[in-house]
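Quick heads-up: it's one chain on its own, the form predicted alone, in structure tokens.
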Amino acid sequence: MDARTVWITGAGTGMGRAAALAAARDGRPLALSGRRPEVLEEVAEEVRALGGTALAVPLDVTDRLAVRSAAAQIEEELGGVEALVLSAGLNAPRRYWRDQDLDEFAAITETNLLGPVSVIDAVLPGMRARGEGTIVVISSYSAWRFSPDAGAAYSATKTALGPLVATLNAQENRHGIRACHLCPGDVDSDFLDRRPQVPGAQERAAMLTPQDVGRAVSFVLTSPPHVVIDELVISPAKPGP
């Protein structure tokens, strides 16, 4: 069993898919999780075409029992999880107090905050036992710098990921575990379809690409074990006049 397994949530599209393909080029076996089995299998095939190993593990990160089951399956089939990349995220078009829906608010909280906590909690004991582990929490620029249009639920849950990562580093560095709060700015991905006004082609062209974020994830995962990248903020260059 290879103990360098990378488990990626939200791996079917966008930043999660890009992180998976970047990790595949680093030669790591991958466990790919997301809600849509057919999309995950497409990414798994892309990884295999690069010469990598991939296991599709469909999962809704808000289902705590399913998270535990997925963690056990990954350890049995690929070995212990040495790296975790948390990319599953959710937002809604209704982002203002005047029109927000509390059921949507709860779903965003379950996905963006409690989901990562659940997945991290499932792998931490194994990381401690092996004395190594890297966790990358893909958050948002709006977690680093307040962005009023990101929405109350999204801003609150993403901002909470900063202290979550800081607590991991404060408590778990001594066990060889390090965590990074990765905060990308606007990224041209299908996540933009959840905005009240979907950006057009010209706006998207000025944004980061999912591959930019994938490279950032790879940088964190391949940094020497004694290096802790507590927080990493990346944003698109400001366009000229």
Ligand SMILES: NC(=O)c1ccc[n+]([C@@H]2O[C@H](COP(=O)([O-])OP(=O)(O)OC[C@H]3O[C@@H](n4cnc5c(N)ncnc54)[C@H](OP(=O)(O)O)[C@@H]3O)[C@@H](O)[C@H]2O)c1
Given for the second form:
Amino acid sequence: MDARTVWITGAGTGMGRAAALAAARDGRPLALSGRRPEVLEEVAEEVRALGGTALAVPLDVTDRLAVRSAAAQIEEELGGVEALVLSAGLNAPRRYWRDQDLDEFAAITETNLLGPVSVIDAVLPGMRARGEGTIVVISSYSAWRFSPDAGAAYSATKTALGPLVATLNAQENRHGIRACHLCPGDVDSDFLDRRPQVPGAQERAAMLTPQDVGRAVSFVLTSPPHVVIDELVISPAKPGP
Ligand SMILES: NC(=O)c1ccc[n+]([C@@H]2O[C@H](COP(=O)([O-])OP(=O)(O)OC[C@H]3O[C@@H](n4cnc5c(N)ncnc54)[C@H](OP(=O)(O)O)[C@@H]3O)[C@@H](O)[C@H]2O)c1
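Next, report the structure of the form predicted together with this ligand; the form predicted alone has already been given.
So here's everything in the complex, that chain up top.
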């Protein structure tokens, strides 16, 4: 049992996978969550190949009971969760008022806002009892600066993660718990396939890589316990005029 366990949602792909591999290199035991068991198992194998420990715990973050039982399973099999990386996220190609769909709006809200709340809620009592915990919420550049093409549901839910993190720091720092609102700009990942216009190879080459964000997550997780990184904004270098 190792209380340094890191639980990552959205761990099967993109930034979640990159954060997992970075945390494995830092020697942390990992619990990997997302909806697709097969991609989680692939990442778990990559972690084991690095000499690390990984447990795939498939779940849908919008399923509150599944989140609760996953938290209990992780505690039993890997020990208390010391760090959370919340990377599971959703956007829809129809993201303008002229074409958005209310069911999709609700799904984005359930995934991007209530999902993180549910996972955090499941681990906070244990973190409080142990007097330590780090929570990295992968938000978005569009939460830091209004981005007109991100869509109403995505912009609103990601922007709400800022105050979510701020309340955690205001109320839980005294219990040894700290949180970071991590706001990446464009990252070349599967997520871009859900844009109304899917970017091509040339556009993607100018973006951040998931590994860039994985390194930033590692920086937050490995900072000394008295350091709170409230917000971290990372963007690709600007092309200039
Ligand atoms: N790519 C960008 O340009 C960009 C920029 C800023 C912020 N972000 C944010 O960064 C985070 C990671 O995105 P990414 O770029 O790494 O894309 P990604 O590879 O598509 O990762 C998203 C992950 O979320 C998981 N997921 C989605 N819905 C879920 C649910 N209901 N329950 C559990 N897991 C769920 C997906 O796995 P399953 O499908 O297997 O569940 C997937 O592994 C997201 O929160 C996204 O909003 C992305």
